[in-house]
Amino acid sequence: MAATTIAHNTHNAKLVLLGDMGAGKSSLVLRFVKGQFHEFQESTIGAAFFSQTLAVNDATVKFEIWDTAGQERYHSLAPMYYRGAAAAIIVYDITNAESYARAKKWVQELQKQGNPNMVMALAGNKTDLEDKRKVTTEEARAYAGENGLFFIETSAKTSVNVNDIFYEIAKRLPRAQPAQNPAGMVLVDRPAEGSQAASCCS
């Protein structure tokens, strides 16, 4: 009963980065996918593709993970990836004020032709870089909180939060997508009456 349980609540969830060149895009997928990090990360051409797995709570996440190119004549492609996609993560680098600015380019092209019920998230990424910061965390936090984002710093080189963002957005996804199985949503949503729910609805 369990295997068909498991199988039942398998979500397949296609992801983007999205982000400026150099803001550590491919270093946070490297990192989550494989574990690892490279100093001398090569920039992206077009898009990578990545895929991995997450338990989370009673369902199973397979993310399928575009890593789009983040130079701007990449640009025209992009739609191409964010389209049906079930959520992204706009990467910018907390001592690049360029690159926050255009993580907010990024967010309003989503707002506008993206999927209203994505799941977005706003990575501030090389943390171990604190010494150069330009991006403060409290304004890139409420900057997030008005555009409905949820925020997070993270740093690819010493792995701080990477696992954490995509482990959210997995949370998240059952909420945004209209689950098959009603039980399972109260138990996302409302821990406290998951129990509830549980013998109710077995």
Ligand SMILES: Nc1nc2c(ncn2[C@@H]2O[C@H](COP(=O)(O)OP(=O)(O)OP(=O)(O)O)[C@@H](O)[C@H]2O)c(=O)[nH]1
Second form
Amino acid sequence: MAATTIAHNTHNAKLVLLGDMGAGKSSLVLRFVKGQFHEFQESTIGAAFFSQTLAVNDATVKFEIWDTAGQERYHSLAPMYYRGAAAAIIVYDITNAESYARAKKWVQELQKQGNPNMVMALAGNKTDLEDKRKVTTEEARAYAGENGLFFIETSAKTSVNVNDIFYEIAKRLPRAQPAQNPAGMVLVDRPAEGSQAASCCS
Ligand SMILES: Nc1nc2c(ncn2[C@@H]2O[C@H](COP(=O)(O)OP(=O)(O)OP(=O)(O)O)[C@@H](O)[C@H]2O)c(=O)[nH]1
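If the one shown is the form predicted on its own, what is the structure of the form predicted in complex with the named molecule?
Let us now look at the entire complex, which starts with that chain.
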């Protein structure tokens, strides 16, 4: 059982959620971490932190999840959360074309300024509202493919594909990151300032 074997094979992975306000970032996290959904989920202020452990194959991934605020006034805080992150979920609302456009902006920003080895997922949320859909699956899948993102459509309300995003990310995380993490070292959260240059690539 995973619980008895976690000691050697546990990886910490910092994961950040980005996306427009109202896309469903907090709802996806709440569904994944607590199995809950709130029709009137409050808008996030600044960011919120959660952690959740997931057993994948013979390893255990402990996700350290930063749920950022989508309101534009918090945009400048985002680098603090995505710097040093091993993974990002960029969320949009399939019923809202603007939120999809905003998701693409986040992808561009991460491609320019994020960790180059970051595992990125694009999540089209609110699939339970199919009759109000504005962004087609094909369009988003093609975009994700062109940009090397893992693509999935979810519903935090009905739970469809929510755990799957995190499983898929866990599977894609590099087991060993030799350039950045010598053997045996555990990834830890660092304060944002200065962390990107110090840990990055040559
Ligand atoms: N129908 C439906 N509603 C959802 C779904 N996910 C979230 N919502 C609703 O959408 C609204 C916004 O959800 P949040 O999770 O707060 O969105 P957010 O992206 O965290 O928003 P900010 O914190 O403002 O950035 C809430 O009223 C949720 O109940 C979903 O899958 N289906």
